[in-house]
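First, one chain by itself: the form predicted on its own, in structure tokens.
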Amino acid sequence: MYLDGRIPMIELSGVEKRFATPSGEVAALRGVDLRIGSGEIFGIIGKSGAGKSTLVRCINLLERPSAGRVNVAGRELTTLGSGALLEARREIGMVFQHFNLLASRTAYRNVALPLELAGWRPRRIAERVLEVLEFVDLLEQRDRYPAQLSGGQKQRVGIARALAARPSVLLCDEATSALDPQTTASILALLKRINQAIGLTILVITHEMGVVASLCDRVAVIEDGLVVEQGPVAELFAQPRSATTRDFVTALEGMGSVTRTLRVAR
């Protein structure tokens, strides 16, 4: 059990990634040890090349740490063979920052595309997507192709995307970085909501102190491949230890935004 009784839905165990180089070996992970929560909305916040990214990627395995251990909803991923990881990654939902939707397919059919691929039924899809689409408060743009779709709206199509097949798990890699300020508003309340109504567990990784403050129930700081501090957001934000978190902290202050970010996210 951690955190207030809450049984553990993603574990990292001394996670290492290592990539070749022509200059030589280079360590983007160094060990990386992280616990969270079920129902928990858990941020990760770095700087540009901090490791954020290849963390991320190796949580659902799309890269396979060089060390160390990955538990998603009680399966340890880095054991699986290719046919199980398959079936274990469809617990884990995927927000991009850039949409990565089939320009293609109406929003419609971008949200059934992992139903399909998962041998869904015809009818089952379609009752599924059309039920994910109003959840995101997109069901009257379902027949709309991405390019006839606002960035919100392409996120949200993005979001019922991952949501379709009910994980356990979503992970969010700078969702909002290519949004405006009102519309990131409105997809972190959406997330919110999400989490509140289905207690779905949530990752984000994220370069912005104001979407942690705004989301997360707790969040961990990473540099140079390294978490050098974790815990719940309103404790890290009092007294921060790190420089890198110091940084992230007096920038959201010099935006005056800090009391008030925290305020309306609680």
The other form holds:
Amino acid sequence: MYLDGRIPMIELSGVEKRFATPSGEVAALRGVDLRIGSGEIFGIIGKSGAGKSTLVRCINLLERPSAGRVNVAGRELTTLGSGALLEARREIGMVFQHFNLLASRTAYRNVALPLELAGWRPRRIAERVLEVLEFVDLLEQRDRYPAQLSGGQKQRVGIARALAARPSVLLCDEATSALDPQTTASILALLKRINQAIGLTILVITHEMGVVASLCDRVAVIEDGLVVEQGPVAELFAQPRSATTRDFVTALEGMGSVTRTLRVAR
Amino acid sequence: MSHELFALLAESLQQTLIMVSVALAIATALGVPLGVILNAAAPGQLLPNAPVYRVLGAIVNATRSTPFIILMVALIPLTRIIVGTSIGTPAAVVPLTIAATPFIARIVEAALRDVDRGLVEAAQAMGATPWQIVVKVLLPESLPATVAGLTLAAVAMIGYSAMAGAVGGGGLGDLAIRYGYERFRADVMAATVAILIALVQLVQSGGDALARRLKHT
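Structure of the form predicted together with the partner chain (previous: the form predicted on its own):
Shown next: the complete complex, the earlier chain at its head.
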């Protein structure tokens, strides 16, 4: 087993989520079990509507699971009261597809926000914000507003903001899906660098196998609210068992061969 | 322009400015929290509370559907309690404030509702309390829309203030009625209208410019 007997950083057991809709109850998650080790980069891949976004929101309890247990960094979040839950969420950084930066705040003040919320002293906030902005290479853009930044720069502000409060877990919800391929590559490289530099556990939600292939150690394939397959990325590529996994692998290989063909053609 | 006319216009303009700015300030101080409560209590928002939302909403709507001239007369007893008299510029501030407060509350409610839900989600993921979300995210992010809405309210209040003559409130509207209409002074009427137009233009372009600056694009 990959975890080698280590205590998992994220552990989901039997997580279910049902939504009440006008046309009846919809089951978005139907019993998900996952164990993600400390320092791991773990991918969750699935097609749209498979339940990926619901799953990641169940990890920081933005969505409260209808059943099952969620344990992050040794804390059982599903049993916490609302005050303790707010505290626990500060341990979990989150990066979004559409960045979700405050238009009214500069890059610097966006990164400072989680620290203000956590009640840090101004001097400590300033030190920490400059430190993370330097890490994501945005020191020079610190006084710009989001509207004045490129997509890649915005996402680096988003990542800096997620890292500011020194979380033990980073959740990335389709963090590169709104970006062009080159920018995607630079953001993936940044995530890898964060993982290596501070050993941060990273959970990546995506619908692109390329993201999984270039970033993740292990991956779980989710379909219709269930994990249909999981394991080390190389293994899944070599021997995809489920039809969905095969689709993802073929799609990626298809793209690879297209790029190769183009390269040869040139 | 005669000296006497100039003095009249200056005094009336001053009364209008006092009425509108004092009423706008108080109505903003009351309307913003009211708008925040309406927004937070609305279904699907931060702290959904159907009874609070319905009761506040009904009060706001009732006030907004009463024509200002009627509201002003109906509020005379309240005005007496607050100001001590029901006549004069300070007395006109009371009905103006009460008419503007629900208007501003709805403006703020709508401005807050238009803030991207993703920002609220991001703040929640950072462990923000509902109060922190209002203060650190919703209010600052909705500021350009709120300023645009307050500009709208200020212009509407300049219009309302013209009716303040009905309670002896003075102001430009009162001057136009008393001199321009009742004494056939076409020059006073023209001057009053010109000043009102200029005033509204000034408020509108000032508000627009401020809202634009706050957008940081």
